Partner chain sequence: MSDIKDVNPAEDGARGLSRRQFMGGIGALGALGVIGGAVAQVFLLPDEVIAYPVSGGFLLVDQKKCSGCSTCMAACAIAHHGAANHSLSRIQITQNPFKAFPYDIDPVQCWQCDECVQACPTGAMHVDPETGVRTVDQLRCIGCLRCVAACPRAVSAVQWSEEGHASQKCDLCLDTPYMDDEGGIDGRRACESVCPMRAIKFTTDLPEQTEDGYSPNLRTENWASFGYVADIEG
Amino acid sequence: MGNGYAGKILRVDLTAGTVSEIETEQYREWGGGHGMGSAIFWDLCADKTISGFDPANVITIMSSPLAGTLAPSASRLEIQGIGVQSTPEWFTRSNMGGRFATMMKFAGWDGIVLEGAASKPTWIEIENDRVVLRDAETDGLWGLDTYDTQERIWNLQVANSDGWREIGTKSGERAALQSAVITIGPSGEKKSRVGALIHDAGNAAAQGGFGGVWGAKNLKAISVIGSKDIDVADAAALLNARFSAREDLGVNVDEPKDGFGWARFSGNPSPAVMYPMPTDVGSRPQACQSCISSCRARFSDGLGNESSCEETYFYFFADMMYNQGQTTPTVRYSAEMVQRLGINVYEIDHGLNWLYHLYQEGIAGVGKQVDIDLPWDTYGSREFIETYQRMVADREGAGDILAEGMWRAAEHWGRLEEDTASGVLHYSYWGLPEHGYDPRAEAYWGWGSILGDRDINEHDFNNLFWKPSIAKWYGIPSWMEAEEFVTKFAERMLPFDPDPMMLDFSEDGMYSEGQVKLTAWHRHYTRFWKESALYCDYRFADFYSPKTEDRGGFTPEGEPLFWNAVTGDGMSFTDGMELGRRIWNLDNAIWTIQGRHRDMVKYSEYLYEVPYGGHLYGPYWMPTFEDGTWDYRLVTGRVIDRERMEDVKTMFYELEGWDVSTGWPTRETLEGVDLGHVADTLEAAGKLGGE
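So, to be clear: I want the structure of only this chain, in the form predicted in complex with the partner chain. Can you give it?
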């Protein structure tokens, strides 16, 4: 098929124990990643109203044409299917970096589709065209943690004395690298709703509970290695684009102050860890394939290798508290344990805060309302976090309840209503944990999540909070004044008019047409450029840069530049946005079939009742337009206004061309994005929106 695509998608029927192929060409119109995943799910998952644990759930694992090429920070993987973490169980997505997408492409596969459930623990070994379903028990994988599983698989795959391994039947099918493996840990094996998929040391796809879904399918791991070509449309253009991306836009790691802490494409290769980097052990940067930067580290004691962000943070304060204000290696230890056990860190983080609060209130403890046996007097120690994590992963004692996710656990213990009204259980949308970018402050994050299926976890606009807030916290001048900052963003938000009012985070701004447009732009942008083309959330979108004369970023030129060099498509940024809108429409059609209705689109109670207190790290400053001027202002102290939220929903549905009373897609809109057949299905189900 060429030009970025391997040409085939692997289809595995776990029930029958057979494999077959889908021609990628059949789904080429969707670009890759999420678009292809949604389209395949639409076609292959006959009953979309089933539970995610049902063997008939279809899981797609898709790469993009950019994976394995020189496109910067785009060798990622999109995983979709019916998730088991949210309430209700929406069709959902998760995403990971690392080496898997690249290896899968080199093996000749653009993606993998999983159907059915194996009758016994199974793992899948892919070496180029050779695909074998192997016994995970006989091979000693079942029961292992995620690190041990991967090392065991590598030990089963032995190289020649020259360091190269024969991976096919033809001569020349050789690879010097080890296979890339995605696996579940004990948590997934126990069909936990907080089970994650883990690859290498620190790549996790945890949202959606796909670890538990694999467990229900009796699937322990997929290992892949390949030695095939990925053709590109214009090799010289691709090389030139990457040369200049590094010189003109990327950070020069050798030049003092060339980097820029909070920039994206041109950001420093600093590890995204939330604790002070240890100075008593050695470390290096560690990056996903073809990344222009790096955001993780590996250490000379090997502890917490590749962990970043939330997993490095969730036990940080407890560790400090326990150790008289010092951080200890326990933070990295607890991060590594999350990866090894394969647990969704957001769940156990928010869960731990909630349980600790209940313990302090005398509600949680042995024989109490929340009957749980944890060594609370050692909270902050290794012993404590080990006991807690093992309990969740192994479903021991109260862990059996916690493995259902904290929302369901609260329901089980009769705490849901009270604790979501007070906000002690910090779960904002669809029974899922809030992300730290609060809907009461960073409105579009909340709107995107509640109008979709999950915590969006897309950081494109977060620097509108981080940059001014950090400047305020430390009393340093802002790098860019508010008006210039929002203008830089708005100018790059094609195909919308460059209206800075989209970035107005004043209280009125939260409910404005501008914020609704921002929400829609974000849904369309991420659906294609970040989840289908699979540019990394950490490096894109790039709205401003310290490296360009006008301080404008790589977006919207960068995304299509690499896409076109690889695929030869001649796609514009706006074409990608349109495709993103098409994918977003298909997703909404799936949710509609699953039972989505406008009336369900509601936050948890605390967001309407409890004024927002600010970010954990400090007060929340954002650009606002008030009294005729732009400035960075405090956005704390707010609640969501129920009526104005209804206005937002109405405006959003109107903007998307969806039925205002139900939120369902209309025929006109679906036909406008060439999804007439989807409209037919909705109509037959009695779920097509009125015009």
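Residue numbers count along the first chain shown, from 1. Please read these numbers as outputs of a predicted model, since none were measured by experiment. Just so we're on the same page, rigid core means the largest C-alpha set that superposes within 1.5 Å between forms. Compared with the form predicted on its own:
- Relative to the superposed rigid core, N155 undergoes a CA displacement smaller than 2 Å between these two forms.
We have the form predicted in complex with the partner chain; now please give the form predicted on its own.
Below: the lone chain, stripped of partners and molecules.
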């Protein structure tokens, strides 16, 4: 097929133990990643109302044409299907980097589709076009943690004495690299709703509970290695684009101008380790294939290698409290353990804070309302975090309840109503933990999450908080005045007119047409450029830069530049936005089939009743337009206004062309994005929105 595509998608029927192929061309119109995954799920999952644990749940693992090429920070995977973490169980997504997508493309596959459930523990071995379903118990994988599983697979795939091994079915196909493996740990094997998929070290697809879904399918791991080429449309254009981007926008390591941060092409390549780096342990950055960010770290003692962000942080304060203000290697040990066991770190983190609060209130403990046996007198120690994580992963004692996710655990113990009203259980939407960017401050983050299926976890606009807040916290001059800063963003938000009011985070701005447009833009942008083209969240969208004369960023020129060099499509940025809108409409049709209705779109009670106090970050500064002027102002102290939230929902549905009384897609809108067959299905189900 060429032009970035391998040309075929692997289809695995775990129930029958058979494999077949889907021609990628059938789904080429969706671009890749999420778009292809949603379309395949729509076609192959006959009953979309089933539980994620049902064998008929269809799981897609898709790459993009950019994977394995020189396109920067774009060799990622999109994983989709019916998740088991949220309440209700929505069709949802997760995503990971690393080298699996690249190796899958080198093996000749654009993606993998999983159907059915194996009768016994199984793993899949892919070597170019040779695909074998192997016994995970006989091969000694079942019961191992994620790191040991990968080591065991690599040991089974022994190279010849010259370092090469034959792969695939054709003579001369050989490789010297280790295969790329995605696996579940004990948590997934126990069908936990907080089970994660892990690849190498530090690459996790944790949202959605897909680790537990794989466990229900009796699927332990997928290993892939390949030796094929990836053809691109214009190799010279791709190479020149990469060199040009590095020269014009990339960081100069000898003279770095822009610190660490998400969604910045010019950000320094540095590990996203969220606690003070140990001074007695050496470290270096580590990156995914084709990445220019290097957001993970490898340590000289190997402990917690390639961990980043939340897992490097969640036990930091407990460790420091236990050790009289000192941090210890236990912080990195806890990060490594959560990956080895294959657990969603946000559930572990928020759950631990919740349980510790209940323990201090005398509610949690042996024989208490929350009957849980944890060594609370050692809270902050290695012993405590190991006991807690193993309890969840192995479903030991109360861990059997916690493995259902903290929302369901609170419901089991009769704490849900009280603890979500007070905010002690910091779960904002769909029974899922809040990310740290609170809907009472960063409204679009909340709107995007509650109008979708999960915490969005997309940092494109976070620098509107980080830049001014860091300046205020440390008393340093603002890098850019508020009006200029929001203008830089707005003028790159095609196809909308460059309206800075989309970035007004004042209290009135939260409920404005501008914030609704920002939310819609973000959903369309990420559905294609980030989740289908699979540009990394750490580098895109790029709205501003310290390297350019006008201080404007790489968006919207950068995204199509690499896409077109690889695919030859001639796609514009706006074309990609329109395709993202089409994908977003298909996803909403799936949620509608699953039972979504406007009346269900509500936050947890504490967001309406408890003023925002800053939570993780403290004083929270963002650009606001008040009294006729732009400035950075505090946005703490707010609650969500119920009536005005209803206005936001109405404006959003109107903007998307959906039925404002139900939130369901209408025929006119679906046919407008060439989804008439989807409208037919919704109409037959009695769930087509009125015009």
